[in-house]
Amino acid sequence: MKKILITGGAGFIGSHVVRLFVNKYPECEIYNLDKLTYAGNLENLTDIENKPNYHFIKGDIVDADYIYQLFAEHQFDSVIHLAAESHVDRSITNPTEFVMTNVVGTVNLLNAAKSNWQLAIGNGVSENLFYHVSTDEVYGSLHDGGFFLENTPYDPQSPYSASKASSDHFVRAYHNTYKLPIVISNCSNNYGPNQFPEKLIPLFINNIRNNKPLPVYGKGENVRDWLFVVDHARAIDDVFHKGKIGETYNIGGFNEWKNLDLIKVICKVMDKKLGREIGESKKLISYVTDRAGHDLRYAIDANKIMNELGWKPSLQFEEGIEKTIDWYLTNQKWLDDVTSGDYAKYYEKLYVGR
């Protein structure tokens, strides 16, 4: 049976990828490696935790010796690497943590894969694959229209995006230097169930539910391209199984929203769902000092993956955001659990205290 290691599989995007692969490929052994930091939650996977082809491993990709031991023990055939620190505000506060996880952790995985696959690679018969999942933020900011292409020059503006850009470069370097079979994908902003509520959409859903301020950076004019997380998981499946070795694929929803307009949509839907007067939640909007190095606009050109691999988004944003809000309102205990204790204090300091 093929053994696939998915790193960061208890996190937001990772849990959706793990679920898809476990259910769709029962002939494959799926190993979920996660450190279970604040953003990793095994409650995200209770529906598949007893599947015979699913295995959870608690571990840290920064521990090189442990990663080597893990590869030697399980002889993974492929890696889908999602484990990462991903919140820009946290990277501004503690950039070193992002360097360790996103750069050093990635290199540790590359070294272990290279060591275990080198014989097959040398014989030219390798069926292995190192799939690195990255972000559109590595490209920097769009100011004059246009879209990010796979060959757009990198221009990271935050410690987070710099760490992801560095990890992308290492993955390509291992392909060019050691012939390691790799693919990379760079995706736009994701939304949907199970996202840790330090990110905009679940944070604002939770704050509206609890009548807390909705802090908007600057004037709310920053533009992002949004993609429903299940569609991203489907894209990862397509790239993993049909992508060309050494290639990069941009994944996006062709679905741009200014932050302020997006927030107003969330407010309107939440007012309907909570039985409030339309417009009531908009009164919670407050404006805070803009984030340092805040990119103005991200927008992905996803034509390559659509034309070459046949993928396309399945949901329009209006449908996706309603599904998302319904999930958080139905799973209020999950939301309360992950925002309790130290996490809640962190949000208050980071967002409301500005």
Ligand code: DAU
Given for the second form:
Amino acid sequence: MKKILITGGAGFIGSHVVRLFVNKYPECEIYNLDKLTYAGNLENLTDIENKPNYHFIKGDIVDADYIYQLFAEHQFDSVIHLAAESHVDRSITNPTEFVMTNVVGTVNLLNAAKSNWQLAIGNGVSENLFYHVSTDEVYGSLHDGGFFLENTPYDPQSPYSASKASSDHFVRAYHNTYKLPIVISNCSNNYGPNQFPEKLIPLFINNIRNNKPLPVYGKGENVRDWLFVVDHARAIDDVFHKGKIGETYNIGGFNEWKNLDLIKVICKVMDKKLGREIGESKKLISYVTDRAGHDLRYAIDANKIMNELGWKPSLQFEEGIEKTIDWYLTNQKWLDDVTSGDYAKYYEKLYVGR
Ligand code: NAD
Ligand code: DAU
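The structure above corresponds to the form predicted on its own; please provide the structure of the form predicted in complex with the named molecule.
Every chain and every other molecule in the complex is listed next, the one we just looked at coming first.
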């Protein structure tokens, strides 16, 4: 039985990847390693938690000795690495945490994989794979049209994207230096069920439901390229099974939206779902001080993964956003649970002075 370690599997994207792999590959043992930070939630996986090929391990990738021993004990064949601090606003207030988890944590996993797999690599056998899941934010901000390609030079602007760029460089360096079998993907903004409601889409759905202000940064003119999370999980499956060792694949839905236009769509759908008069939710829009160093536009050219691996998004945005809103409205307990306690204090602090 192949043993696949998925890090960060209790988070937003990780939980969709774990679900897909556990259900689609019953012949593989899937190990979900997660520290269960504020963003990790085992409630995301209740539907598969009793499957015989699923195993949860609570642990911290920043603890090098622990990670080394975990590899020695389980002899994982492959790693799909998603664990990270993922929110740009938090990286602006606490960059060091992002260096620890995203850079040091990644290097700890690379070291453990390298020492466990050395023999196999030395023999020219490569049944192993270290798959690093990254972001389009490493490429910086697009100002004059164009798209991010796999060879677009890195130009990270926030502490979050700088930490992800650094981790990408380490992953490539381990391939170049030690011949570690790696693959990297860089994806655009994800949306869908189970996303922590500090990110734009679930935050705004939750605030509309509770009649709270919708804090639009700056003038709402920034552009993001949105992909339904299940389509990202499907792309990760394709890259994991069909991607070429040492390569990078950009993942995106060719689905650009200016923040304000997207917010208006969410408001309109929410008005309908909540039985409010059309235009009611839009009144909650409140312009606040812009995010420091706010990237203007992200847009992925996903032709490589489409042409070489045959992946394409399965959902149109209109259908995806409707599904997403329905999920949050029918899972109010999930929203209330994750936004209670420390999060409420954090959220209030974030908006003081804005
Ligand atoms: P998330 O914040 O929802 O989940 C991160 C998970 O990692 C959580 O379960 C958390 O508990 C776990 N984790 C954090 N620190 C850890 C540590 N020290 N040890 C073990 N586990 C730890 O993040 P997400 O949005 O699901 O993103 C997952 C990955 O995909 C990240 O690497 C992110 O950079 C990347 N990504 C995200 C997006 C997006 O739009 N959300 C887009 C492209 C790439
Ligand atoms: O592009 C991929 C990245 O997408 C991932 O690597 C990150 O992990 C993920 O968080 C996301 O980053 P963004 O910064 O683009 O996502 P966020 O949801 O925080 O913000 C989306 C846009 O909405 C951005 O232009 C900022 C704006 N925004 C966000 C929030 C939370 C607001 O105007 N108001 C808000 O309250």
